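First, one chain by itself: the form predicted alone, in structure tokens.
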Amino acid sequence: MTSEQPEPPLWEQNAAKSAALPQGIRLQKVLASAGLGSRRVCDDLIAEGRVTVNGEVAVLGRRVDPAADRVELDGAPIGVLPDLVYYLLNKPQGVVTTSKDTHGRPTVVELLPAEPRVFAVGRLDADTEGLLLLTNDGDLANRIAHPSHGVEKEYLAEVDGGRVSPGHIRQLRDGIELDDGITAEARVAQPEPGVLRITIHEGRNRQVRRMCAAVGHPVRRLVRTRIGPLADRSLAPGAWRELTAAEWKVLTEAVAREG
């Protein structure tokens, strides 16, 4: 009777795997490019078995194609390929949310580098003004806009009429028939009277507006404030900025967790 071998230890069970995984770039060099930490810290975050490659559990030692695998860590997709990139903008009053305008109106793609060339995520009307992420990673950007992962939009508005009633306000919060049906629940403030503070997580168009026209109070002026957790106060008008390794983290982890 032949005893048991033992089983090999986990890094020669690793390494053996990885000898059998396709070349590309190391994965814990892609994690620290993206921002995740150092590569030491990126080997700990595979060795936890936090990391996967196209849905399986990643080991030491494994290569990625960036252009072809999706790598993700703790469920929230993280972006590989080396020229994506994600700008943060405040749009100014009377700029359009397309690439080009057949009336010559400016374009918010020509606030930014010409190249790489980007789009933005969800839309602005042209009177709109305040926060709009435009980028190259569809991916991404077909999360955040999909209503299954509902990521908030938070704006201020500036109305007529004054001083809104609680009754009005408790009509936004519960939902407001449009033609094009009754609008989600809302978190609805006044932070002073004629102001309202409104967070929604549909992406109807023009969706704010119709709702505060609709108690009799429409919109003089809009701002949209933040998108999901990303908030810049200090961005001026026509501004824009790259996000952080940190922001870009939150959001495809809090797209994640909505989803």
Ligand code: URA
Second form
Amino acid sequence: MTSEQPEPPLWEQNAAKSAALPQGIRLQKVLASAGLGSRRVCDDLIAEGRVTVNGEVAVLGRRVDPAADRVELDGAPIGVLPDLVYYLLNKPQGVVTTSKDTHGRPTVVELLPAEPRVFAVGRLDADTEGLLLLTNDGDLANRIAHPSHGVEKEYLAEVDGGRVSPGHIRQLRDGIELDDGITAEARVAQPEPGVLRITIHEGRNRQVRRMCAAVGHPVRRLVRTRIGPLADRSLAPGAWRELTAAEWKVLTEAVAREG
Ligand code: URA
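Now that the form predicted alone has been shown, please provide the structure of the form predicted together with the named molecule.
Complete assembly follows, chain above in first position.
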């Protein structure tokens, strides 16, 4: 005879196990599914104190309800939260960046879903084409727009006056005296005569047009081809798409660093 108790049936063991399970999803799993890296990387983010849940620094092993809890990395909400959207639009010429135009011209928001309402991060002139980021995430938008983060914007400018001389290219690179002050250093290349690739990290009104005009080469056509890590040559004018998780992650990391 044996004094050992018989094992409880399997269903009873499973019921006991699920009763002992804590509520919610592991935070590192939520972060990983938002595209922030492997679970290991996400554990490191938590251990470094960079993740908060409802404003409190999270500890390893924390569980969350992604629908109810506000999860942030370096103070920026993570993109799994269903009410935050991030669109990359290829703005066509003639469409204005403001949400309403006094001259009745079409606006960028008319090219996007009506809900949730989004706004443009920075602006492009009505005549300028190319990439524009639109979101309802005010925090990320402020970080991107803030000059201290120096997010690069790259433009292709077709200019009048043919080949731009090396001296004028140097001037564009080093800084041009405009009526609102000298421009910061820029990267400038001439992939073909009369076409400039200009990369700046300021966002002054009509800056590229004014810079080129100042060296005697007014812009005929201006296209923004990159915003920080965001580029997409396959997006047709007027077309848009949501940012991928990987793009969102790189962008968020770029603006999380102090400038
Ligand atoms: N520089 C310009 O001149 N126009 C734009 O739309 C953006 C940058």
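Positions refer to the first chain, counted from 1. Superpose the two forms; the largest set of C-alphas matching within 1.5 Å is the rigid core. Bear in mind the structure is a predicted one, so any value in this text is a computation, not a measurement.
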property: Flag for T225, CA shift 2 Å or larger between these two forms after aligning core; result: no
property: Residue shift check between these two forms, rigid core fit, L73 Cα at least 2 Å; result: yes
